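Starting off, we have a lone chain in the form predicted on its own, written out as structure tokens.
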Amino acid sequence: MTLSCKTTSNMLVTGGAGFIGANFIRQRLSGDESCRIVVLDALTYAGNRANLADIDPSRCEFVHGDIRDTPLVERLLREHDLSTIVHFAAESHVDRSITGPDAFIETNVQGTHSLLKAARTVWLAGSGRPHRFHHVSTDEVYGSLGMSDAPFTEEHQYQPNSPYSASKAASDHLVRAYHHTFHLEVTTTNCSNNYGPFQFPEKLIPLMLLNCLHGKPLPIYGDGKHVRDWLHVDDHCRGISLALDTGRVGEVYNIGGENERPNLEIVERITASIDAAFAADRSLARRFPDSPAAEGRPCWSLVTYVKDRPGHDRRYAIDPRKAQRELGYTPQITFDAGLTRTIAWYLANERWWRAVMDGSYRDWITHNYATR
């Protein structure tokens, strides 16, 4: 079963003030003029109202609330006559899950269950109207690959290795169970590493980029050869919409970038790009005088190798052929183009990232190396 565009036009988007959620909302509203969205976001450290500030409020209503508040979710579904949930809300940073796993269980497991309960009550207890619960997950639920292993398919055994990935695996299983037990109409997408505008600067690309600008160390875990499949957020959001609109109920689709690169190469590319940007634009040296590039020195000089984090997965890679075959999904943004656009966005949006980098965050970065 698939849903018509009309059915999926009005939706509840959880975590819509976060990185991927905000990009999805922007893309969805620009591609569907009839679309109306209600955003439910608790505005934890990674949620930011500014990510939605320039969106027409008549088409995107913001509600400050917790996905664990089941009565609130039920009320929003009823009052706004919503037949679709797109579930982004999650604690998502591996390093934070190692130092504080409780929040990951509470949000990712209990929060997802709360949404499923609300959806079941509103959508199944009444007339049984057409509906869709779309769950956004991660490739990390599959565990780690050897360097010569085939990429993850949807049939790969779950082998989560961090509290974060274990909490996402649990939420995936709950979504599957609500479909098979209660016949809730669900789809799930598992994505690879995202990058792009509005990403909170604890993840690899924005962290390294901003540390280059501030002349701070570029922490590299272990030997820096951990491999990830990099996916531009716009391609990810496009894949989610395809799964939402044309995906088969109960199915899982892996959304990847077909772009495997070791962390060390990513840092090399960022430092070289910042060096080139400073050479081409002298105003950057005035804006960011602490950067080595302001004095004509390479940002690579900031690289610092640090002790590997516990349970660090060696390699992730996504096999997107099922999504290509059934949804017509293919990544459209090359890594070269995507990284160039991302760096340009951060250079042009200094006010945004300075606002999110408050003192407590800077203190956390000082003591925790975030290079997922």
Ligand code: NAD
Contents of the next structure:
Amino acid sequence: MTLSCKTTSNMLVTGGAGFIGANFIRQRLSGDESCRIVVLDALTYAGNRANLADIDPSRCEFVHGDIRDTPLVERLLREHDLSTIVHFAAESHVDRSITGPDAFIETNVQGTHSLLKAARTVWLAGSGRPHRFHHVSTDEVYGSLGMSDAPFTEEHQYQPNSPYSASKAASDHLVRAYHHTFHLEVTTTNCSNNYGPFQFPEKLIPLMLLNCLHGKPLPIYGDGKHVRDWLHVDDHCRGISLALDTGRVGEVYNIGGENERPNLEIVERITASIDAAFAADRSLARRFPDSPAAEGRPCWSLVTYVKDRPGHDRRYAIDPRKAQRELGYTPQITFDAGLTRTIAWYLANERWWRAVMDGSYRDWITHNYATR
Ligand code: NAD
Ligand code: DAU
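Please show me the structure of the same protein in the form predicted together with the ligand, now that we have looked at it in the form predicted on its own.
Expanding to the full complex; the earlier chain stays at the top.
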């Protein structure tokens, strides 16, 4: 699919040094030669300049700053003549929101409000100008589904259960309110679980993958039967671009993969893939001697059931029919292909994740939940 920059060729991308933001920037720049991006990122533990290192700086300027700095955002919008914001910046990890919720309120709620205020000041002054504020949100705002419940539509009641999802729900409401009250031109996408390159290894897929390589326990929360709707990050980014370019102002679009899997199945697939990769390539045993696969033993032997995440949502699933109907959105990457590609990326980019692990990751991987 060719992506265009119809809304504008200049945009502010918040949180562009994070996982999804960095993938969005790559996809957007490769889809349109005229596209220019200013990235605003505070470089928290999850933000990484290396995620953008190979991008032409004449097309993508990096600004180290906080979305809560309203005057800075106003200045960036004016100086760079930006009329589009794609807002990714957030505290994004549910477990961290349980151990330390404050940062989630500060960035996800206050930070989103600060951006909205700046956009309103700059874009709606006088007779106003064409603009778009696109808010990137999550399916977690809808709460937890029972196993036989219908997937989340855009009309589903908000029932956030973690400090993370509550803070994202608050940000969604603020975006909606700025449209309703001030006529700020907004769109919102609520997406399911992403995976792919550059994902910080605290999230399920990269955590399990790297623990397999290091021979560390694979911590399964609770019974491991919690279900998520997995989507390759490139498909999420396509959905965001479609909403940005062709979505109706004021609308919300749910983006998902129609790919529901219990956590144990995800871990089983990762362990089997790593076992097969070691069997096919003997150099992996030399690179990762602590992996059971280095000695021909299954990585599944590392599975360790641990105490459940407090308030753990049982199931998420997206009904993507509105996005299909109105945006022509369909995921293009099957789970098998996406997972294979992702595992290959982590095996080929050891330098990237080693650098990540030198930071806060090392403390985090030891895990705060006791083994049952
Ligand atoms: P991430 O944690 O990988 O990246 C977040 C980025 O935001 C980092 O670069 C960080 O430095 C930056 N940031 C944090 N606080 C900031 C602040 N105050 N000012 C400026 N920058 C700040 O997150 P992600 O997984 O890429 O998620 C991006 C967005 O997509 C989030 O809004 C998240 O809620 C949403 N989302 C994520 C998923 C998923 O599966 N990862 C799914 C649906 C929606
Ligand atoms: O649904 C979209 C959301 O998906 C995004 O909004 C969040 O930003 C993103 O982090 C993700 O949230 P989850 O909590 O679903 O993702 P996580 O990778 O943390 O966990 C996925 C599932 O795996 C969940 O049921 C918890 C479980 N899990 C996770 C980890 C890290 C384990 O069993 N063991 C683990 O070590």
